[in-house]
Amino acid sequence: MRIAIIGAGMTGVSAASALAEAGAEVIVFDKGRGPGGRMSSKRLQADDATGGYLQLDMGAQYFTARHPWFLRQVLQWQQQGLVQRWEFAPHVWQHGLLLPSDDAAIRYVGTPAMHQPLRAALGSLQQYYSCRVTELSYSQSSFSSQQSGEWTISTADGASHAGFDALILTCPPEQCRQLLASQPLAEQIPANLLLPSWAVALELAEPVKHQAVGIFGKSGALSWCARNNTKPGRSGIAEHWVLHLNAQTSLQLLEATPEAVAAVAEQAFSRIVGQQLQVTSALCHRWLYASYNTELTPPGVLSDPAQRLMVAGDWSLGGRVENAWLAGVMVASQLLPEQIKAPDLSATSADFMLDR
């Protein structure tokens, strides 16, 4: 089977990796430069002094693994050296107060970058970048190597891509929506299931004094603040934060400039960590679609069997960089379901089963 995958962030890869392992012949098409959708990473030249690079994750923080394939996948990561845990005490920010919080999940990181684990994952898989696509057609021909109908990819740059018997698509919902506007399936895809971010990322001349690593926003207009230079593969001279604006206020300023975007982080974040902040440097980066709107039922994977069209992504399942590796399987075990099993999803287990 010839199968076609639009989207290289986690639910893309993990499907991408369970059809190919069982066979399948797999082509992953992405308008990034580079797989792990919102699990990439911002690469950044480090001072002169050390050389190198820094890695700032912009999009998706950090996980956590509770289901019990999906734990043992993370720990097959750790033993390739593509993730590491990343240990703090996390605080939280409420009602004008920073305490600690008592929040004890285990957190992972890939490093030395989130997408670390996809583009391994990916390994030798054809995989086609920059890639914007523009439409998606289905037909009866006899070219598949079903011989039934065939999938025909188009993309911005005039190419033409056909002969896919399964097409997955596991971009935003919206985009999704957008690219099957012309199929039945696009009317089961709700609206509004990811709500936008910005994520802002201040280099700071000196460091901030309070001991905080991690800070969950229960208040204000920020939802996180992370000390980047704190995660596993990370460290730098300069200290570095990543805030992300909860949704109320990424909607608010969704057309601001990254200047403004970036004075509404730095003035509140000064009031949570109760100091005034040397900014070097602001960077800025707009997620449309970013975290999963809670107020919504989880859709599950969407799928067409006869034309072997499949729509997931984490939102599938309700968020989470876990949900996006189990649709991802859960997509590939109903294009192959002899080869390929379904996970249970109610079968989890608790991350400290890990080794340490």
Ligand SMILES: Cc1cc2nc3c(=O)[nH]c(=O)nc-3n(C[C@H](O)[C@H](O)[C@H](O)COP(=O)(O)OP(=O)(O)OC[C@H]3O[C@@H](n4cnc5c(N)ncnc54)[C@H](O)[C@@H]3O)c2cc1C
Second form
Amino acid sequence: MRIAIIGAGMTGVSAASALAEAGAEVIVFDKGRGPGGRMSSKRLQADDATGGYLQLDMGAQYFTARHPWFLRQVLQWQQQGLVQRWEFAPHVWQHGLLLPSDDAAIRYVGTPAMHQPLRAALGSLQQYYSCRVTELSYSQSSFSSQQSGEWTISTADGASHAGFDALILTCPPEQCRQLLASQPLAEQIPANLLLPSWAVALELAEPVKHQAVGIFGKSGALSWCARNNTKPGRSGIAEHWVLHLNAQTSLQLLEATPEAVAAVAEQAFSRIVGQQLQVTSALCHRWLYASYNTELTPPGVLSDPAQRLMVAGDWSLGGRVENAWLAGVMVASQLLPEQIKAPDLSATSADFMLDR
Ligand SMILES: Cc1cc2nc3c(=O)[nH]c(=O)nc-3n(C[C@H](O)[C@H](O)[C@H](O)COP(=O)(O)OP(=O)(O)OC[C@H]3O[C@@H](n4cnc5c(N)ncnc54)[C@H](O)[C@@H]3O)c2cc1C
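Given the form predicted alone above, what does the protein look like in the form predicted in complex with the named molecule?
After this comes the whole thing, all chains and molecules, with the earlier chain placed first.
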């Protein structure tokens, strides 16, 4: 079976590797410059004499593993040196107080960049980057009495890729809906599943005096603050904090300039850590579709078996990297049920496994 996958984020990569392992021919398309999607990082020149580069995570900050299958996958990546645990005791900012949090989750990061396990999982599969898919079309085969047809993908550079037996879309929901256009499946994708977030990275002349490394914001403009240079594989660089504005503030500032957004983030962060900051540079990234809107019920993986069309993403199962990986395995198992087992979503990791 020849399968096109649109999106090289965690969902697309997870589906691609499961299908390729089962013997399918998989071709991946992404509008970005490489794999990662919302697990992408900005590359910075290191300060030390190595002349190397370090990664500033602007999207996903870390991931957790609660499902035994995902945990098994993460431990395998860990053995391969593609991910490491990021160990720190988080803080929480609420009602004007910065206090230790009781959150004891085990957190992992890709090393040296968040997308590292994705790049490795795709290996030598056929991949097209800087390749924005603009149109999808399905034509029914007239040569066969069986129900079969093929998908053709058109891209912004004017190219067209034909001859796919199946198509998997893993873009954020709004983008999936646009691409599906008149397909009935488009109507099954709920609106506003993913909320926006501005990410701001501040480079500081002096380290923040408070010992906090990761802060969950429960009030004020910021939902998250991370001392990026404490993550494995990201030291050797001046103090950098990555700050995420919460969904409400990000919506209010959706069309604001990066300078205005950076000023809001700096002011809020300065209040949290209780010190004036000497910011030497600021970098902003606007994520139109960032994190899951927890007020909505996840729609699950969507499919049109007659056309072998599948639509999935982290949003299918409620957001987060782990759910993206599980959604990828689910679409793969729906396409090739004989070869690929579907995960039991009610399973959670046994405590003894978490201790390893
Ligand atoms: C600011 C932020 C913070 C986050 N923090 C965390 C965290 O700490 N922990 C956690 O678990 N999760 C976090 N997440 C969520 C996590 O990043 C996602 O759950 C996960 O990466 C989603 O993977 P995905 O493959 O479903 O989607 P995506 O990563 O969005 O992948 C979709 C891909 O589709 C591509 N695409 C879209 N349209 C087209 C097109 N027309 N043509 C070709 N390609 C297209 C995109 O370029 C993208 O690469 C965070 C996300 C953001 C943005």
